[in-house]
Amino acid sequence: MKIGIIGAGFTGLSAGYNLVKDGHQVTIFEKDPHPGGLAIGYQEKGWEWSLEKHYHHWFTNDESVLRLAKDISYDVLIKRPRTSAYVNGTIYQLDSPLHVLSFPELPLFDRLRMSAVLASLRYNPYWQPLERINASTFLPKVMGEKAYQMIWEPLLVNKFGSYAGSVSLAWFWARIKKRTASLAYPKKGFLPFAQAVVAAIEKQGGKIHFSSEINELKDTAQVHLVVKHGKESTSYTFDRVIVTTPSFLFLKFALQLPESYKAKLAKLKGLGAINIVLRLKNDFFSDNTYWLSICDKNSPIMAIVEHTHFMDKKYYNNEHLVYLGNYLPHTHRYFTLNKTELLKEYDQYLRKINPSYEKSLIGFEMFQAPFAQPVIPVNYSKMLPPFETPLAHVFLANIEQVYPWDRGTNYAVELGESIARIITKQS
């Protein structure tokens, strides 16, 4: 079959590979000039490896994807970097359950019925009754207010924003239940790896279009894409379409998507994302920490993650690479600021972490996504919107539906190779 692709992120690239090597004619459309979707990146001057506009790593338990980098001989590095949380105004390394034992903010009672939880959370299979409760409800009953309100608390606050409560625990699980200590990183960052997932689909006689845009998507006995590139319209005909964007962009393009149906994926919700990438002479963290979760739901910051203290500095330059990271609605006023009124909002707090970052800041930039972080209401399962649309011959493939676990690479690869056997099937 003729299968064409909306959008050259992992899933779309996934669902490409897959139905190439099933023998299918794929065509992908990508509107940016290079694939990766979120996971997109950029190198500056003397950058041996390329860096993502915003943060991205892999679990070692992160099947799919580590199974397609194998599949294209592509290397993967393996690092146990340094987890900590930033808790009254202090940075605790929490990263093991020896860690959270001896966490000194807790009396010895709160450690042990915290620790009780997240071990009974993380070796429990069975996600299904968990959506019903309510995370923000669950989570001071079962470990205690002290726990939640010092720790959990803020960290749904700042992920979440107003959301915060009413967050599923099946969304809490996951991130306990996929974790682990030790992460995985693509040799030379997440755009090499995607270009070399797009030169195996090519390699196959797959078709990829980059800086080309859908303006127009209509489903008769066959699918027709009108698709902007450049300054000029080309139209395509395909058997099936494939659409990988977040849900409001497939509303903008499919105009003959029924009312009902438009209505329902509207109720879906989502944050956008806000990340400035500081490069500096020098560390940030002094302990040698590479992700820091900030449990203060006062900050203006969500995370703070130091890159070069999980991939080797030597290959940017000597530069140490940070993120200042947020998940926000596309609408909160941080996305009208620039560069240099964000990092001023985000400054004093900063001080309180490094008072002399500045000092050694050789430059920054700052990457917004629209959407890039689903909201799991409890009951997300019965929101859940199909691969397959009121409209024949399309399919949907997206972030929204990554379900239980959270969003991120592995899952959109996995969404892909899920989507390329059905289409197979029905070939």
Ligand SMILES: Cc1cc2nc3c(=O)[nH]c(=O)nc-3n(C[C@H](O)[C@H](O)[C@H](O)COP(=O)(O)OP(=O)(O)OC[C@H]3O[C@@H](n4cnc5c(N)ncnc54)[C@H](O)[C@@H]3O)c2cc1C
Given for the second form:
Amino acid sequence: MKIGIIGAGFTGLSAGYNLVKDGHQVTIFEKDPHPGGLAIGYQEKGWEWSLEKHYHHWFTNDESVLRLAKDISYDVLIKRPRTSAYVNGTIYQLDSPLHVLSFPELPLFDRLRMSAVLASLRYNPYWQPLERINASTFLPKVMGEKAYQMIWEPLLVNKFGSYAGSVSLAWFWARIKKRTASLAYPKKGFLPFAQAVVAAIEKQGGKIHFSSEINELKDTAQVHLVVKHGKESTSYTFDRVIVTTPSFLFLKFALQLPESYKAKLAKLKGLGAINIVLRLKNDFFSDNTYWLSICDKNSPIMAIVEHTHFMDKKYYNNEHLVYLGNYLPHTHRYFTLNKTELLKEYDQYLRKINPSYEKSLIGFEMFQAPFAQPVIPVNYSKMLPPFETPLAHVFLANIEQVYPWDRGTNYAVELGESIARIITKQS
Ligand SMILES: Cc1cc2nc3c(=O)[nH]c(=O)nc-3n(C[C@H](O)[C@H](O)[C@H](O)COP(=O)(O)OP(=O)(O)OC[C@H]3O[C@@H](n4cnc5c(N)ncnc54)[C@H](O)[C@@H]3O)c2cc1C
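What about the form predicted in complex with this ligand, after the form predicted on its own?
Expanding to the full complex; the earlier chain stays at the top.
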């Protein structure tokens, strides 16, 4: 079959890779000049490797994406970087049961209680009963108010803002269940990895058009796409089309969709992401922390991630690279600030953690993604859009259908595999 795919993020790339292997004629359209979507990377002058615009790693149990890397003979590095939490103005390593049990900010009883809750979630295989429960009502009841208010409430609030109270326990379960202490990373970065998948697709006859944005999709006996490349527009026709963009973008270019379906998709809520990447001459964290969760509801930053405490700084011209991460509604005023104004918002807080970081600043960049994190409320399975859409030859496979797992490139690859299987079965 002749198949068009909208988007060269990991869902589109995985769908394309599997469909060309199944013998289909595949064409992928990507509005950006490079593949990778939310996991896209960039490279400063003098760097040997590229860096993701938004921090990225894999867990060692991210089987689908690790299998894809193996399939195309792409090297993956595995390391065990330090994960910490910032609590009451101090950084605590908190990445093993032993660290949780010896965490000095909580009395022993609360530590034991919290450890028992985390362990029971981790070893529970059933997410379905949990999706009916609200994380913010369940967690303080079972692990105790003290532990919840000190660690988990600030994390939920910093990540989901005004949606924090509606997040389902199934989302929390997925985060605890999938976490591994060791992490994986594609050698040279996610961009070269995405480019290697593109090369594998092209080798089998697939086509990828970059800087090509879908402006219009119409389904009659076949699917017609109007694609904008620069100032030109071209029409293409396919037997099947897979849409991998977030749902709100699908609604923009598929005007034929019935109102009832549009209303259903419009109920799905999501947050945008803003990341600043600092390039420093020296370490930001003196204790080799890679990931710092900020357990403070008043912090202007959600997490600080020192990438070069995971991957060696030698690949980045010996620069120390640090993300200042935030998830926010796309209407938040931070989205209107330029990079200097945003860093100014963070500056005072950053100085509390590293008073002299600014002296070692080489430069910094800011990256924004208007839709980056779906909000998963209770009973999300009832809201989950199916792959099939009201348009007979058009399928939806996007970040909002990754459930019960939290979004990630592993699940994007899994989604691409599932949609390819469905289409191949129909052919
Ligand atoms: C801050 C942050 C941190 C993250 N951390 C991790 C992590 O550590 N590990 C991990 O595995 N994942 C992580 N993720 C999630 C991961 O990046 C996503 O889940 C995954 O990349 C989603 O892939 P996708 O292909 O489904 O969607 P996307 O990556 O969004 O791909 C959709 C593609 O469609 C293109 N597009 C949109 N509109 C059009 C149009 N009209 N025409 C043509 N093309 C169009 C877009 O440019 C994009 O390339 C993170 C994400 C963010 C934002």
